[in-house]
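Just the one chain here, laid out as structure tokens, in the form predicted on its own.
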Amino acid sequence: MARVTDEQVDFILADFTKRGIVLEDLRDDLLDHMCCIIENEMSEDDNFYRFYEYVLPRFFKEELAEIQRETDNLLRFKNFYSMMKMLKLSGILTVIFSLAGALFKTMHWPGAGMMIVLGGFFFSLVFLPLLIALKMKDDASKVDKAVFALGFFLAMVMAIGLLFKLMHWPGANILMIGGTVSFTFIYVPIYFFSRYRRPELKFNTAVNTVLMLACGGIFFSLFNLSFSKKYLDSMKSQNLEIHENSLLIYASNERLLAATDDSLAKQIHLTTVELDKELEQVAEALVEDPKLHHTQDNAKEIKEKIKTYNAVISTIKDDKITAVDLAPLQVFDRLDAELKIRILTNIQQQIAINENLYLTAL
């Protein structure tokens, strides 16, 4: 059995240090392990240096310094490996839910909204925060840590804003505009000037800056994401035509009502007039100000009047006379002005036709 001399011990310690093992306790542990292997496996006829080079690869996969990095990670983050697993899992779930949600939304299949929400949740509230935490320990420079933390935080804000935009939730534009403006005009210059001066980072910094500015430009284009002008003009024309047809039917109903003393007909007419008046007021307000917000209160008032109207209509035994559907009003505040007006004009037309059907049946 061979014995390790003091000179050989000094050589091993120096080589460990040269290879990146700077933590004293770790270096001593590796030294003990190496000495045990040499004393147990090396014969007296073997060359020490050749045997040492033969045994050393057992300690690592690529380089000895990876032991130092893993030890640092364990010392700084007790849950480092759990965080790494969660980061990978959240990244995979983000890709799966985002792609599946986009596909389902394109094909108009059920469940698209839920998948998009889950994809946005995992990306902005799980993946990016974990990435920030792990990135904070990678860079020795405090400036780099602060810059990357700011960038990932703004990316979270932009991702949440995009999710809100896709789901038509309130506050989407505030999140997207605030995040995008801060990212493009504050973070990108900070990132560029803090790293471009370093020769080894010059090329990567320039490329990353161009990519980030391109992403900022794309997000700017999503602020007013809506229908095309041609489609909106077509909707306006159709809404006006539906409204004019409803007015003609209302005029016919007035003449028919004057020719009957039916009490139910008068009750239907009264509830129809009250509901139509509310619909007309909201529609006119939207025509005057298409960017009118907080119309959910109007939707609540309309729903109450529709419930009263439906209660009256339910007493009529005629399959052609149908109750007004309340479902479109549940998402009323999330829609564009022309879609809101379309819902209102459709209801106006429906209640006008219902009254006309009952009166003509008399």
The other form holds:
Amino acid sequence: MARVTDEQVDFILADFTKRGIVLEDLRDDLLDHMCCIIENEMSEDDNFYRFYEYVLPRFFKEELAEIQRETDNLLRFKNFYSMMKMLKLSGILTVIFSLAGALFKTMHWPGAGMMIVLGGFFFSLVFLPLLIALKMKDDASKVDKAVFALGFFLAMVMAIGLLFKLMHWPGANILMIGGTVSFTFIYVPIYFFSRYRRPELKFNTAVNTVLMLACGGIFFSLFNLSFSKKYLDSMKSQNLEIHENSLLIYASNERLLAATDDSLAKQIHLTTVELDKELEQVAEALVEDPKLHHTQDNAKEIKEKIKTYNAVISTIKDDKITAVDLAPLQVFDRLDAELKIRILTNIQQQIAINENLYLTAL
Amino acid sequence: MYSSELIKGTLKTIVLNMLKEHGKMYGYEIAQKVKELTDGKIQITEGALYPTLHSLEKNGELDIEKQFLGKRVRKYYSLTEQGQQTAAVKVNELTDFINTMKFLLDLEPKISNG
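Write the structure block of the form predicted in complex with the partner chain for the protein whose form predicted on its own appears above.
To see the whole picture, the full complex is given below, headed by that same chain.
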């Protein structure tokens, strides 16, 4: 009976690996099986390599990797294939929707918001969770699985945050910044230290770590770029200018009003003054304390006044006199102080001009 | 030798029953034993045997005992408690199936009133 030597064992192992048997347990089984065949069936004077080549085709129909695939198929859980299909589908949909959304957004075509939301939805709530679920069922070690799952989870948080930011939904900042900080400063180090000691992963780990740190760093600094001091100052001075212009128009309106006894003019003046007082009050409060929160009550009050104002204005037949748009006030509470003041001063200016237009047309 | 199509559906039952009858066995041993018992009529191919063994093990039907032989490892498979039950169920099922097939293919006509 021939005895399989250690070199021959190494040879068989290497050949099995080369032929696609990567599952270690399976490789051990097949190796022992092959050795048994050789030891039991090979005649003393036969050549090991020739006999090996002769026996091997018994193991498969077309190639040895069949056994590995068949084992994989049997070991996978039930929903594996449908999950893979979903993964592919949601991946493709994510790419299509986000690319189309980006294009539509830059071109200002309708439907951009919808596409971006769908793209973000498929990515963060279908694609990434599926990826986590599939990764958890993988053959990788528990640590690897946990590390990857954490990474995908943080990616999910960041993607959802980005989506919220794009859609101006509340909570975006905390999601984005929280996700990015934990990704860059917690996940990346964990990823690096859990992998760099393994020689086969070392290079890829180093490259990926650098890439992820760079991306995380860029994201982090981008999120922290609120608009610059220069921009803020120019906003302020513009707001002031608009306000002063409005005051001049008001002064002119007072003079014109004194010269007429049109009853509608008086009514317009009254509602204008009423609304202006409210606007002035809120604007002053904001100038005094730019961090003033909870301005939604003010916005509601202003909206009511605008509705009364618009009702009066609508009786005038003049194309140049326009009703005040309520839309900017819908998001009022979420805006920055200077932007809030800009909205208020714009309305102030508009109603001043409206009154002026009416008075000068008399 | 029977076609692999025929063997495929019964392989799990064969493997479980072999282990039930003979205690712990390794892969090559199972294949050889089956071949020997059936006069070479049933030859389990490596491509079918090992995927089946691995899936049975994953489902908790089999236990593994490793024996190191120099550089290689021999894995002895044996039935777990659950495996014992499954083996019994599978054998009963197959017996029933064989009887049904006999009847269906008219090899053993039942006594009728005619």
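Because the structure is a prediction, the values reported are computed rather than measured. C-alpha atoms forming the largest set that superposes within 1.5 Å between two forms make up the rigid core. Numbering follows the first chain given and starts at 1.
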Shift of Thr260 between the two forms at or above 2 Å (CA, core fit): yes
Threshold 2 Å Cα movement between the two forms at Gln238, rigid core reference: yes
